[in-house]
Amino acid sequence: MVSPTPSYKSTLQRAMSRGQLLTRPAQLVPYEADGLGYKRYPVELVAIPADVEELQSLLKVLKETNAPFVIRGAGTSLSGGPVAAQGGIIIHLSKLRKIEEINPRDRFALVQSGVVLNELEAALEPHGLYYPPDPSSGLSCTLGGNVATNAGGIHCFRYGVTGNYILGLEAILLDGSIVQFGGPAGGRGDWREDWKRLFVGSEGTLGVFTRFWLRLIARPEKVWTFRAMYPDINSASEAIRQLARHPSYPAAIEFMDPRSIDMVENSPMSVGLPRNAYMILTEIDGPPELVDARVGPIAQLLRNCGSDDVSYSDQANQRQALWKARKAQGGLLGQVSPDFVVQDAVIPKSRLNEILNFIYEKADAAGIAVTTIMHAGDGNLHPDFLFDQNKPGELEKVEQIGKELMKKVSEIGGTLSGEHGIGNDKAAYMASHLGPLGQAIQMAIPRPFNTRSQLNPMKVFPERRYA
């Protein structure tokens, strides 16, 4: 672990006259992990700058310290992204929470990187505007983390992921200089360089995000939600394929396996779903006349694929009830298991049956409980491995399954992450997934911005160490 030179503590404090510098062990413990929880990394200091100006001053000082540093938002990452893998300093951007502008005429919002996703959604609603990316952690995750991992969410099948809505971004580079790429007009105007594409999904390795110009769209006038239960994976898979190519172009296509349903039904969040069934949730939205005309065909499609249990509604409370099991699943993981890993890979939809059987076979053989959900329209698979790291060998079993799963995903033409990012949880698989040329290109990109890997080291590639 690399530690800052002791004399720098007072220097950092002077650079942050209005912010906070956390140094006591009890203050630092919450910053040792992200949403993964079971992996912990000691941190020397946590700096919480009061505003962008103080953040800029802090970075100028930090560049000269003998320590790596990491940028952190809400810490909801599930990939080991905002943790101090080499020790050092964490910069927490929790005070950069201003929604600076909502422009209904030009349909953009200017927000700081610490804005919580659901707070933005609430602010946009009175204007009839909509920011579609909706990761499940929307109650607490921040825009900075969403951009860093190019987060997706339930409605990404139709509307796309975070990167599709970044018109521009402002960042502070390692030398303390502020740069802007794009802006309210996207890649046009005074800031026409489109380097923002490099920064979206860069996982904190190029610079520190401060502000974003977000593209907004009109809020859908009407939404219908459908829930269908299937007796086997083949019929559920066929429903996914049929929905994905239907002219109604669903906004969301979600999948839950029977093990996930059992977990929900065995909890206080039970909604009365049949056991031993696979669930498909899908939504269509748009102008009322158009979307209403598509309700019958979608319901019939779901039945034709083998479901004799299809429910649907356009009423908000009933739609929420249809979504309840899917929304509850993620929150239950921490209640039913001491530790868990939510994996994140993208597979061809035609290989769902094969991959699910692979996951079940490996987990059952190792004695590890597993449940699986999926942003099925995009092929974005989330198997959840439940374990107790205090039981000898369980952590090693989970890590071995993860390694074999990522190898299998690569072999069938998938990719290692759809929205959670690589972080340090999947960094070990990057070399074999990309090959020598791909790895060389990816390793070269951060060098002009982060020459010595001082900023967020050991993320994406384990070779990126700060010395």
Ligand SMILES: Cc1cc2nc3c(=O)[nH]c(=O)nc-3n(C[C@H](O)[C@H](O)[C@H](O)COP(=O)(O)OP(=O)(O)OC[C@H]3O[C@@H](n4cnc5c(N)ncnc54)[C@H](O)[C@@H]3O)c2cc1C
The other form holds:
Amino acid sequence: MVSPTPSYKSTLQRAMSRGQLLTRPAQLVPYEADGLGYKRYPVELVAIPADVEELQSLLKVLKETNAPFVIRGAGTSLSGGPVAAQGGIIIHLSKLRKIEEINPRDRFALVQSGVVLNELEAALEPHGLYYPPDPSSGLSCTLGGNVATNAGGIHCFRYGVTGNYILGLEAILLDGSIVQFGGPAGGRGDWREDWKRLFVGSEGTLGVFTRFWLRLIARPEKVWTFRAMYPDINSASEAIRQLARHPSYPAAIEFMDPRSIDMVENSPMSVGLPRNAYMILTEIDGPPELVDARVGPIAQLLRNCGSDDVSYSDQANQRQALWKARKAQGGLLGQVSPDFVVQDAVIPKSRLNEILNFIYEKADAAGIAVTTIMHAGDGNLHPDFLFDQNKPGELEKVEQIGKELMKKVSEIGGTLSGEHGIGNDKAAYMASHLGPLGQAIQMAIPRPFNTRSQLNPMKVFPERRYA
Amino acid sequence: MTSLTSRRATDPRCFNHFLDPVDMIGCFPAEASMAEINQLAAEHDLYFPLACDPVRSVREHVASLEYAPESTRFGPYVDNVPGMNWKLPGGQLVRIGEQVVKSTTGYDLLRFLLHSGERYGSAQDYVLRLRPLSHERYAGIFTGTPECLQALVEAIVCSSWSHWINCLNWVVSAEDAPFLECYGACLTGEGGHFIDYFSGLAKEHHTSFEPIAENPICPLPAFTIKTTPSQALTLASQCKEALGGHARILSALGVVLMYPEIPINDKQLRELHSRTTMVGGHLFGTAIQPYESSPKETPWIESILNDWRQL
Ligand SMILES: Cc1cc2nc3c(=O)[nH]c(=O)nc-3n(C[C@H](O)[C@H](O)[C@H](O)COP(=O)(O)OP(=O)(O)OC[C@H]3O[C@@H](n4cnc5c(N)ncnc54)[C@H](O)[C@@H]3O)c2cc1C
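Given the form predicted alone above, produce the structure of the same protein in the form predicted together with the named molecule.
So here's everything in the complex, that chain up top.
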């Protein structure tokens, strides 16, 4: 662990006259982990700059000191992204929360990076505008974290992920300069290269985002939600395949396995779902003239694939009821288990059955409980491993399963992460997934921006150590 | 290209040619024509929507276009090409991206490199995202005063119909007043709903709507302008005045496809450049030289290239 030089705190104080510096142990504890919870990294100090100007002064002094530092949005990452893996400072951007402009004519919003996703959503609604990326952490996650991880969500099968909606971004680089890549027009601006493409999804390793120009679209007018229960994985898989290829382009195709359903049904959130069943949730949306006529064919498709339990509705409260088990699943993990890991991988959809069996075999053999959900349209799988790190050997078993799962995912043509990013949780698997040449070309990217890996070290690639 | 072949590569992770109808994704040689790709895809009731000219290759499309007319519905090329086999400046072939449609594994080299010309190497094969074929199509033309047509465009892009319209283009040419073309594909039996919607809108906005039998042909442009939707029509009209020919504007996206009669000169280019970059836009295409790298980005580019040359 690298520690800041002793004079460092006073230097920071000089750069931050209006913001806050947190130094007391009780203040620092919440910053030791992200959404993964069980992995903790001590933090030396937390800086909360009051505005972009102060953030810029802060970055200038940080460069001259011996301190690794990490940017934090809301800390909801599930991959060990915003943690001080090599010690040092956390810069919390909770004060950069202004929605600066909503432009209905050119359909963009200009927002600061600390704006909370659901607050943006609430501000857009009266304008009839829609920003589709919808990670389930929307209540607290920030646009900065969303862009840094290229976050996805339930509706990205049709609407796409965060990166599809970034017209431009502003960032402060480690030399203290402010750069703007793109803007309301969504192009390159006055640059030869399209640098915003590299910065989206860069997991806080290239620069510090301050503002974004976000592309907006019209809100879907009418939505129908369908829930179908299947007796076996083959029929559920067939429903996923057929839905994904259906020309009504479902906005969402979600999957829950019987173990997830059991977890919900054994809890106070129970909705009376049959046990030993696989659940598919899907949504279609559009103007009523089109979407209403698609309801019959979609319900029939779900039945033809082997479900005799299909429910659907266009009423808000009933749609909520159909989603209830799926939405409850994430929150229950922390209630039923002292610790959990939410894995994130993308697989070719044709391999779902094989991968599920692989997960069950490994977890059962190790005596580790697992529940699996999936953004099924995209093949984006989230097996959630439940464990207790106070029980000797459990964490090691979960890590071993994770390692074997990632190897298997790579082998079958999938990828290590679909929406959570690599962080430090999966950095160790990058070499085998990318191979030596693939890794070498990737490692060239942070070099010009963050040469010594002072910003967010040990993330994405374990070799990115601050020395 | 009549069938998918297997290939050997420097990086064992490079993509083989394939077509996966379940994931609606396939890897094709960069020189494959759009017609060849769409013929293979059609066997599985799929298609690649960002094709303009069936006889031109994917490589030619990527060099000319970042947005095709159907980008209105399916997004730009960068969101429809999840992977590539890429030849580095030193000659090695390396895999970029994935053969699944969603990934946050590492830096997004794919989107950075896709339209970078030959500055960092070149694509040998592209992994393309395919979409379900719909067998019913609709197409039509709106005519009227520019103000009324503009109000009509706003009405469409602000409604959820916009998610279901493949193309909504302004056509600006010397012969005619600007008009709008609108076309797409829909589920069997839905074509009538689109025509009713367009006819109703036309009446509401004091314009006319005329259904047409075929989608208009949209060849590869000489260059494209990426700007804001509100600036696109003015820029396109001014370019057409100065250069002749015609322009198509993807109205929802602020993309202008230019088909000039005479080449754009340096002065015109500089002026257009400054007006588009001011709003974070740019110019692109085979008729446009890549911009000079700015002093700020030159060392970044050199650092990346130096590292890659040493591999
Ligand atoms: C209950 C729950 C549900 C979730 N559901 C989803 C989901 O459906 N889809 C999904 O994609 N993810 C999901 N996540 C993961 C996570 O919420 C998202 O990845 C989110 O985008 C992180 O945002 P954040 O503000 O919390 O960022 P943080 O966790 O604080 O940071 C994430 C990364 O972004 C970097 N970063 C943050 N702000 C900036 C900035 N301004 N400049 C540069 N770098 C920055 C950090 O350094 C870090 O590397 C979920 C998490 C939870 C806890």
